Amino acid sequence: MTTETLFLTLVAETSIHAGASESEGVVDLPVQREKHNDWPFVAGSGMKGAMRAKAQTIEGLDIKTLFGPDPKDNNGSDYAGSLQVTDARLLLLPVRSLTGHYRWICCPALLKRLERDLHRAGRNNVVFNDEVGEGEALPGKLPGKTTLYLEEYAFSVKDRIAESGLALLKSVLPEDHHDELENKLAVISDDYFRHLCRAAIPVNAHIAIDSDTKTVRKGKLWYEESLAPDTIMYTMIVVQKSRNGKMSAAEGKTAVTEQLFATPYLQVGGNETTGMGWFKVNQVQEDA
């Protein structure tokens, strides 16, 4: 094959801050969002940069072939690397809930996009066809209650998500998350999901203290958004035959799976020195 495709699920182990270039309202450092739907994402350039940074710590990995020459060496335009890395797209957003510990929410538009992305990656034919009305929620399991609370909103529960929709999500999640998914999942309407992608993202205040006066240094109070731990996203890597002739697509795929992700962790975004940005990476297997 001339190309190979890897579909990776990313489970946030810590808070994630992949910042946008512009501030919004009172938030000085918002996370990246898709302009047309307000869903958080991490740009493919940031994902590829994080992977390259990890690759530089792995002895014996052919970084130039996979990622291309380093532009700092003044030969970055000699040839492109063999990896194409897509944006990390949102899959499940954790939000506070009075009906349980917390809930993983998503919406029909997001699930239909997941379905299309899986097809593009040559994976399963599971489809999502449920409809969700305004103010309604489809849980993974019927909670024995007619009302589900998400943040300050109450949603009516009339049924659970269809098995096909549950199977679609399970097909990309690690097996140790399957039971948790059924207990925590809530599919809500596209409009409410868009709103909670704004209202339910944590915003933290950061300050720098003057060591002499023990007060906030001038101009050193800012507000920063971050995706909460347990946020789940996904990304794809298309591996091509290398342009320098050193590696086939299959060999490139093996290098990614057996060397780059021999340990399943990837640091993405800012605030690395304060422990933020860690995803656990899970490779979604191809259909048998």
Second form
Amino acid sequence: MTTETLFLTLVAETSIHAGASESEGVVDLPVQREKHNDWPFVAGSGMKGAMRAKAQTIEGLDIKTLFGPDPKDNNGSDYAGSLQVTDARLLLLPVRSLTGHYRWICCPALLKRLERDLHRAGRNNVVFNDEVGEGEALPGKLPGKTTLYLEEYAFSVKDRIAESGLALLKSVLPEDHHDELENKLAVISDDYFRHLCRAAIPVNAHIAIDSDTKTVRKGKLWYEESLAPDTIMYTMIVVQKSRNGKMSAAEGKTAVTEQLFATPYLQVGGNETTGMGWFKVNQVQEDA
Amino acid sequence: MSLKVKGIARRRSDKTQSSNMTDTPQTMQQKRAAFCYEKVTKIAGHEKQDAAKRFKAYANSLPAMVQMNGLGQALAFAKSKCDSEKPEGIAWQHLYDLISEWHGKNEGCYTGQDVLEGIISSDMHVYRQAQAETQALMVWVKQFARAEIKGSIDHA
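Could you drop in the structure for the form predicted together with its partner chain? We only have the form predicted on its own so far.
Below, the chain from earlier opens the complete complex, with every other chain and molecule after it.
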């Protein structure tokens, strides 16, 4: 094989702030979003940067071959690295629910895209074919009540998600989340999902304190968005045969799985010195 | 295609009678901008400059409040702060009225109604639209407030 594809599921263990720089929008520092649908994502460049930063802490890893030479060494254009890292895309968004614990929401458009992405990664995917009406929700398991509250919105529950849709999600989630998935899942319409991708992302006010007076420094109040812990995303790494001839695709893949992700954690995005940005990385195995 | 050609032809002939601008389409963003600009310049010229400065600070924080607590909660908070005497109350009143008037327009979410009354009496689909619309409107309010109102209050 000349290329290998790794499909990685990312479970946020802390808040994640992959910022989109200052905006003139709703909050001062929003998270990155896909322009056409408002779904949060983390750009491939940010993912690759985070992986490269992690790689630098691992002894014996051939960073130059995997990630490409450092542009600082004036030979950044000698050859490209053998890893192609894609954007981290949203899989399940945690949203508070009045009727119980939080819910993991997603929508048909997202599940169809997951299907396509899995196909591109060479995984034999399961199909999602359910339809969801406006104002309806498909849970993983039928609850006792017929109304499900997400944020301030009431959704009616008529049926649960079809077994194939559940299997699709389970195929990319680590096994220890499978029961949880059934209890927390809610598939809602594309339109409501888009709205909640705007309205249900946590916003925090940040201030800077003047250390002499212990009051807020003038003008130092800003609002920052971050993805909540338990947000689940996925990314892909396509490993190619290295351009400098040092590694085959298979060797590159082994370096990523056994060295780079020997510990399954990756820190992505901003505010790392205040403990943010930790994803737990889980590799989705290829079909046997 | 033929519709488009007709539109252009009519616009050309309108040049001679400039009062007829009704069929020149404006984007929603332009409409929001025009509305907000008028309202913000009004508070910017308020005799109590402290009220204008507070308006700027609250315009900055309201969108975050809407996202954190929902439109209804945020507007109920704004309404509870309204007061025609204090600068703080004047600023909140102006902000609340701005949003309420926009939604109360003919093409708005709560035509002819006070926005909070509309929220309480309408269904959740309209509520979702109203929240999205408010956020789109507030982007302009924030921008114009920053541009038109100089200085800031000491304790935001």
